[in-house]
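As a starting point, one isolated chain is supplied in structure tokens, in the form predicted on its own.
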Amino acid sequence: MFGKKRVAIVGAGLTLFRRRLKETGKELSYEAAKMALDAAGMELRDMKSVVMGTAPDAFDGVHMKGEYLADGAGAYHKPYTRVFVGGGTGVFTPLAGWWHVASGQFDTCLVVAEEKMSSCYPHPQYAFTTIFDPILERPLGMNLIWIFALEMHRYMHKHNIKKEQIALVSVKNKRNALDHPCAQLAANITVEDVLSSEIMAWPVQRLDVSPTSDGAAALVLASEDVAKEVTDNPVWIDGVGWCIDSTLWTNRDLYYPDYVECAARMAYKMAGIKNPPKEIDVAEPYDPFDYKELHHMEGLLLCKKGEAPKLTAEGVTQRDGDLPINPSGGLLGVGNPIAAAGLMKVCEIFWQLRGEAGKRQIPGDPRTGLAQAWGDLMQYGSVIVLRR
């Protein structure tokens, strides 16, 4: 089965998300790790293992970036693992940490995710120019905005969705981020602002897109025995799931992320969740583009296919709605340092379930939350279900 030990999150830390932070990747990793340890009331010597999540080496401009960041993440003289699945890394990192503890191999694990995208000149997009198939795709001169525009257009066409409906996501998330102390692009904008922003590759416009960011996030994971010693309010990792589809995105119908549904079903089965919209109290799906929040809500089975725009328009996904989605402000508002962005979402669910989200706190008594990240060439999903 999925391991013998129950695993809890007992502390979380998050740096500022900004463009061109002066801190190095090592320093950002240290800052987030120190905050998570302090929040847990623990010290680095209490950590028996370390998992690091970080995306392409090209971002930081350092060969073997996992090794470079190891000491900043507290991995000196400790068992250490680096994981990387593109944008899905941030949620896959605590999944890897969960394996370490649930297996019984270690009682504690420090989970750190870092990204310093500003180091990649002239723009981080250039780090992705060689990820496409060299025969079928690269001659087209594409970039990520280009192919995500194809996906967004297909999603809109399949369900007859208008840009105005999608823009509501950016409006909501950037407004939510006004209450986040680490946010990079918090703003009080309107649908009209989104629709009048610069066109990147139709139908993607500038305010549909999350920013280039630097930042780091961290969690402290502990076995049940250790968790009960250090906190009266642990948050349990009750479900994990992951799935990767074919790299040949040209062979798939892009209107629906099957790989996200596969990962979600795996996590729900482990957590014993039968009816996700009714049993999930708060969710942080991955939103590097505003349409992706809607796309991922559907892939996570939080609503029917094509229904997410309607729920958004009706206010269901607002903080005070029946199903709060991205109360943090998400990547659109808080920022998108690739690996750290996904882990920021897990931190947010941790804080929401503990009642520690401050002005972002959703009403009621949330007991179950979900975070999800998405990566590679529209092909990978990672999902984590947390419970208090």
The other form holds:
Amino acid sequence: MFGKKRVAIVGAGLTLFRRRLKETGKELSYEAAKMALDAAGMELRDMKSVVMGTAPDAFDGVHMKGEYLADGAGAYHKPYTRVFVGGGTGVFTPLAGWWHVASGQFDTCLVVAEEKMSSCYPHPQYAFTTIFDPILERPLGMNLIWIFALEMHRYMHKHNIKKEQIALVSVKNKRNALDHPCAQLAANITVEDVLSSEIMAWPVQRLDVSPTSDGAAALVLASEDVAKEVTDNPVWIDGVGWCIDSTLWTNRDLYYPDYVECAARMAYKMAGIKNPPKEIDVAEPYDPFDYKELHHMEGLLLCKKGEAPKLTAEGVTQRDGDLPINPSGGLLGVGNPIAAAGLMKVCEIFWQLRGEAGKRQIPGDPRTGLAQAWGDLMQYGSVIVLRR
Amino acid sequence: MSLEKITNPLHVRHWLGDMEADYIYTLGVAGEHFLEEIKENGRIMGAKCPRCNITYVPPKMYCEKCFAKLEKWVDIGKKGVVHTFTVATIDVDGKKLEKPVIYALIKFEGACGGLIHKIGETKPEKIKIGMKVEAVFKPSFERKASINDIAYFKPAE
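Having seen the form predicted on its own, please provide the structure of the form predicted in complex with the partner chain.
What follows is the entire complex, opening with the chain shown before.
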């Protein structure tokens, strides 16, 4: 592809993730954006464009939430865009930032993702009840957990996977999160704890699920020229991919995320990756539920279909394993303020590749990493490949 | 940054507000045909794409793969297969449901897609992926052209 400019990440910022933070959504956006600018050694005036990612207006309870949050994201008097692809938003936001810079139109882009789910009272679950088809599904009283339960059950059935195998993901991620200063639900738990937690909609139990949260994350993107001026170790966005499947989620088999594979293939082709398990050193697939980490590892072609539980049981996906998965602690451990959670994953890969992940740092001098998010009504995949 | 460990949200400084708005959703061209058939004739209809040779259930006005307009309707019968299911035990507030509700994705032979619906006349422990089920319609005088005109699906031979 000719004419496309190389784009680097030169700074990242992340707020605490908590069930309820005192700050407004604007203030959270400001905290993360300011932190990313400070990390890059840059000022707001250096940012030539701003991209904001944030999920349904119903969470914050402000229609046109993109406009409401704009000043907190540093968009005053700047070219500004808000993007939203459900749960896929967090990784899609830097993809949108990427094309701002890759097109040559802007030298820099401030990328911010925010979610303040606690505004939705008494629980953000209520916002989720209106995401379904108003004619065919809402009259049945659908709720979000139930459709995950349907998908999880299909995945387990297809590959004969046991709950015990899936619970290992929750155990790993919550433990990884103990080393994350922003984490909301870090814990040392056992498989037994997961299996004895409250059943919500079988096979989904309380500890299979990530928490709702408030939080924000941000990145500073720069063209090659600017990146080389401001830092000695830029992290390059070498692959981007995104894809949506049928809006009728009943049209899919559910055991395998085709749309994630489609997005991953697009990103791998751009990054020149032929053998993902060999060439990817660390990955942050989307894990709002424990089985989704496994589902997404398979969709990302990091292993064969049905093989992810085996790799997990063998310890391959631990921080010191051959293919560390969610070293941050993921959504299960760090928390799940939807858009901010996806961008948190990109921040983690950025820090891992720069050797700045502190106690979470994986060994082996990683050079190539990947983050992925998933969303809309279970059919949207967004993938980013980063290289040092 | 602030860090508040508060379990009752009314204990933070706040303003209570709402985003009140009510909606009337049109059934749509395909949706109206689909639900009218259920109401008037107790039939589950799909829409067939002649070019892709796919029958969509629930029906669509257009083929999402080739963009052909769909005008051929096919009766796909009342029987389907449980593709996956869940047993919901708590409601949206996290409160225990009086009786667990079984929700399933039901697929129909020769059709692309399927319906989400409740399973009745059986117990959660008796449901299996792959089992045959059959639509149970409400009596015709109770039907309103709603997906709930199908009361539930029950196990079938």
